[in-house]
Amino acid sequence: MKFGIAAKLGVVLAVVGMLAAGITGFYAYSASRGLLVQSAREDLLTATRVLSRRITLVREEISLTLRALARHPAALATLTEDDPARAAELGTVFALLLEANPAYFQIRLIAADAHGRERVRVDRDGGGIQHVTGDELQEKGHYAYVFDTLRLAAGEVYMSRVAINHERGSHAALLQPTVQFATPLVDAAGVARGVIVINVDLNGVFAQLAADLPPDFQLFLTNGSGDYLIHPDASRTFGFDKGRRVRVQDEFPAALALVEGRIADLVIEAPAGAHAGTPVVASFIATQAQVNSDEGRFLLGLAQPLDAVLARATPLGAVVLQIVIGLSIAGILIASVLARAITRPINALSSAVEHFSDDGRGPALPVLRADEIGALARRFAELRTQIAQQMAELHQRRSELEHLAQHDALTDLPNRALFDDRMGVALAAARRDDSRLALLFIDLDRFKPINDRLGHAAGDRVLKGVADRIRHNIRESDTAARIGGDEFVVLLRSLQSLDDATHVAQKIGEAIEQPVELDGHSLTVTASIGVAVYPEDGIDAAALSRHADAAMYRAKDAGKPTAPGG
């Protein structure tokens, strides 16, 4: 039997359209699995910048507290007057405190003399708050804390090595990994009287800021050297202080660039070596402590099993196998049938896979015939359709991503990294066009009592509304930004006069004030409001905010929002 030049060609069509489909597939296929990969690789990169910055503001959040509570008047007291009353006014803050923060193990005031004695001191002993008096008081002055934060100016914050806590009576703390937060109390002479030194519960802190990561991402913390800090196998971390080293390069050796500070992030696909039965994709960023300490640098890494990030191609390799079976099946029968009758169809759906990654903007698929030609087009345009679909969602969780870095968490205010830059964008501005702007710090004057009667999920409802208050009572070109608990700041640009920002304090008070219906309570905070104005308060951010600060303290005292020197 004798082959015709169509039959031949139709053969050779057939094994060429099989080939092409084949080819085809495994490229889409690889090219979607790549993409997947790289994209996790920017979202796991971008995901722990997010947490080096929550990490941030935590340690903020903890010098904000150091620094408020070395202006409490009574912890110079304790220490220049020797005042029991005092002490025990100092002590119950302390237990406050700790309520509040369940990741503090300890508040401590130490005095300068005698040899570091310990005068007030508060403890987190199991599940309760332990007042430390009397006779287990300790001398604390050959600790690193105490003696070098007597150093600093007032103000300045000394951080300590992360470690176990030998300390002897540490209740809560003892052989947990700590970290020492201090700062000095200087009196009115500049002299140095004593510290104030938060024990901070490292596995408490990083238990609360990956409580939001997914299930199967892995947390690293090492330090400056690459020991471990923090690991998803406990038994890894801390082994400087069982006289061996574990350390991040030993585990992903590319990291050790890192550690020696050639590069500032990495990101790598861990296959071998310890991932080798479990390949992981890493992301790890080095962040400097950003305070006085012996630390100096920490490496921040998380890592995500590269099976989780792949097995959303598997989908996608499902349609593009059906794609390249069908195509297959329809060009041996059209082939067979009328080879020179489909030459040119097949020739334009070809150009149109072999365009099949531009995002669409390849040549047009012949998607309204109605033969198999048709059929194959409209199978590989839901390919492309899907792919796209994936691409904007890979592209709408990295936006959120970002969205969640600039907002806070609850109320979706601002948070204090996006005013800071929104602040100085306005001051830039008000330089250049000889503008006023304002500044208001918001503190809530009675918001405890609400936690604690109702519970912190009735708090962060009101929350939720003093933000809606505050941001229903300014302009679209102003910003307000929740800085702390319930702690309020808000930006008003392009004033006409002193009594604009006053006006607008009083506006924002009054709404707060309004009660708040909250499963059959009726609620009501008021608010003690700060206001300072560029140019007359500062020239610039800190200056602005100190005269804004010193001014809401003076309202929580008259009742009323108060400009400074009002």
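Each form is matched to the other, and the largest set of C-alpha atoms that superpose within 1.5 Å is called the rigid core. Values in this document were obtained by computation on a predicted structure and should not be read as measured data. Numbering follows the first chain given and starts at 1. What changes on going to the form predicted together with its partner chain:
The two forms, fitted on the rigid core, differ between these two forms by less than 2 Å at the CA of residue 166. In the core-superposed comparison between these two forms, residue 146 has its Cα shifted by less than 2 Å.
After superposition on the rigid core, the Cα of residue 105 moves by less than 2 Å between these two forms.
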Contents of the next structure:
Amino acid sequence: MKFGIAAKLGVVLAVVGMLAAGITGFYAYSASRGLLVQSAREDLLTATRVLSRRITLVREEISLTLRALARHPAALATLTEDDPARAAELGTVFALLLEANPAYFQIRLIAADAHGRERVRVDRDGGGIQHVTGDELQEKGHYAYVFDTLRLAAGEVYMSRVAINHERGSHAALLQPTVQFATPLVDAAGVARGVIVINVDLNGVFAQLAADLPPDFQLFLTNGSGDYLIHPDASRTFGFDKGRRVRVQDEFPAALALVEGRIADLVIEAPAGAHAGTPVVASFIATQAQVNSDEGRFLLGLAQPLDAVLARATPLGAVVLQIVIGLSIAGILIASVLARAITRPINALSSAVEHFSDDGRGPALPVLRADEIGALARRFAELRTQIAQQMAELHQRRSELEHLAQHDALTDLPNRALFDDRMGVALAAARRDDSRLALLFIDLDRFKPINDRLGHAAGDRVLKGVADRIRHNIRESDTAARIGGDEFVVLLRSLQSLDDATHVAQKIGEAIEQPVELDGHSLTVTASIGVAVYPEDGIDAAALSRHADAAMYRAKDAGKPTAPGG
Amino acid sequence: MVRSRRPPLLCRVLGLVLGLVLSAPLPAAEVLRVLSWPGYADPDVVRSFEQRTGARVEITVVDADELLWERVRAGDGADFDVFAVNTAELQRYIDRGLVVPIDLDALPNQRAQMPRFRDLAALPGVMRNGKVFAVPYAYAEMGLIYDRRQFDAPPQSIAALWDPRHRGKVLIYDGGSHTFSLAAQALGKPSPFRLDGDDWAQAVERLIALRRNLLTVYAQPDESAHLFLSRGAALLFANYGTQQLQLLRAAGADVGYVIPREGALAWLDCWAITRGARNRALAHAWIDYLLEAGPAEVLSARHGLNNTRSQPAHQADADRLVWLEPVEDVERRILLWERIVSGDSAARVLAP
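Could the form predicted together with its partner chain be given as well, to go with the form predicted alone?
Full complex below, order starting with the chain above.
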């Protein structure tokens, strides 16, 4: 296939069109995708803040419960009066609370004396509630939730670090992520006599809080140092308890600024990692618990798979793709139409050049266009006209030259060359048709004195007059020629009889003898005519010429035309 | 059709492969596969060795004894050439035949080590059947840190941990093995690592008494420093040794550090060569290099660990270091300690 301008131009235009459509589509899609992610980031951050607020509410509820318990009359009485009945009464209250709050592992009353011996203790154990008594009660004075809480004023609440509970004998809480809340029991003298401690099941609390989050959301909680406390992959939590820390800043490096307290919240897009098999959008915020604690600061995080966020962009992508394909097809069509529009006049010009002819005609040119192609066409049309004119002139010159070459300039009769040619043709025809022809030799008598006496111009006019008279007395199919100064020959074709030749010769002779008016003189010229007839007087041109010549001289001598064969 | 001048794909691929094979460099530099701990083979230390020997060193870092054991045992000792291990852990590697004896003649720098580390027969566990299986490299002892403002004179003995004057102001490490060793030292037992018979009940009784004298227990160095400062503690059993001392001093605490007369428990890390080492001469060169002054200085100045060439300032010549050995029953020590620290009475602690 010929890869012409039209194809090249079409391809370039189509590619440009498709590129423009594609790039526009791509950027439209990217921008929309970015907006979706941005919106998801904001939503996620809001959700994280809401969750954080709910955690605060849970903590405040626990604090309220502790304060209520601390004011329960049986609490202080159990410590000061050592009354088993009051202890049992308090145990019942603890058990009721445990039943009402599935996230509580354990509630205890611990004395400040006797190395922090537990006085009332109710544990969750499997599905049930267990009252712990006797020598199962333990000394807890060396735990921070006891010695730190004892230093607090009445009504203040202590919160422990979130840790794996290694306290043996704690039933359901053993080896579970736990946080202890405690408040002191202060007697009338202002002396802290003991503490009330609630062990809270971290996972239980968060299971309740996260219950109404969308199922593909992932929850993260770290302590102030970034150690994971809650993570979608449970094996990554409480790494510090297993001798190998697993921290949020190791998994999400951007979280370091949050851990170090340089920023208050963070939203990131993270690649696939331990948190998920797919990239996620994650939001982290730092929260500070308003309680007495070594570890009141936490990082709370929510992550959503990026796929889920971008799923909303998929239909948009499909629409954009359709638009891009549509625009591309339109681009291809427009490109092909445009390519044709540009190349058609060029093709017309090309065709006009190809089919150029000297008659000035040819395919129509787009001369009416106002553009460059129109100008080119007009220039070409002009050129074509000029060439046609010049060609016509040339043809005319050539035919004139041809005429001059074959005719006598003075009389415009065929010259000897043309006459010989016609003679040959006529002889060939006569031989083929078995017809007759005649050759007449005409020589003017006493012509030289006219030239001498009246001048060459007069002589020429006489010769022209003779030629006209000869021409008027022969048929069109016959040929007369001037072959010498005052010698003429005539070829008569297709004669019926010998007499016809003689008759024509007489007519010519009589016509020549008519007087000629010349500058006021009346001049009479006579001619001697010899006739030769094919085939009687010869069968070729030479023989016929000799015969006619001889006959002409005889006639000149006799003063009259000689008959053929004579 | 225009004939393509390009040779067929297959020919080109073959040509490429052939070219690569023919132009491939001669066998690459020797590779030394090192299984190390954080701080034992810093990049600059490794680079210097590589430049000197022309060998390439591949460092794999482990940070737990069990991880080290898994790594070495997985390939039956063939995946690594040389590794660092403490003397207590080393025993099971020797038992399994995963390590080979070390040729001390190939370690001229050993002569620069302190006498305490040159006398290999006196170090527990590095020799067996007259053969040396490991060369000491780094160590740390567990001394006592005390608040100078609360002590008229530095504590001389671990008995200070039980001193009622410091009640509620003592911090100890939350670990079963070491606390029972402490109790055994306090009881004057011949070996802190071998309890039997009545020793257990005595030790439990001592540890319950210790519990009642405690502020609390700690697990991490930074946690111990925080508790010491914020709760006004007086005495600290420094499981992490000088690392904790540095932390407290950096925080501005006026603290002292002593090695009690009963001797400080100490761990000792050594280099050992695996059975599957490809180039034992190179492995020896690595160990010898690390005994030089440069790497030793990196170990002490950069990582706060003691090297084997020079005596740290906090030690006196007479100080006794009790090199850790495998204990008689680690699971029992842990179980009993967990019961003790949970607040149980002696009877319940010793219950089956």
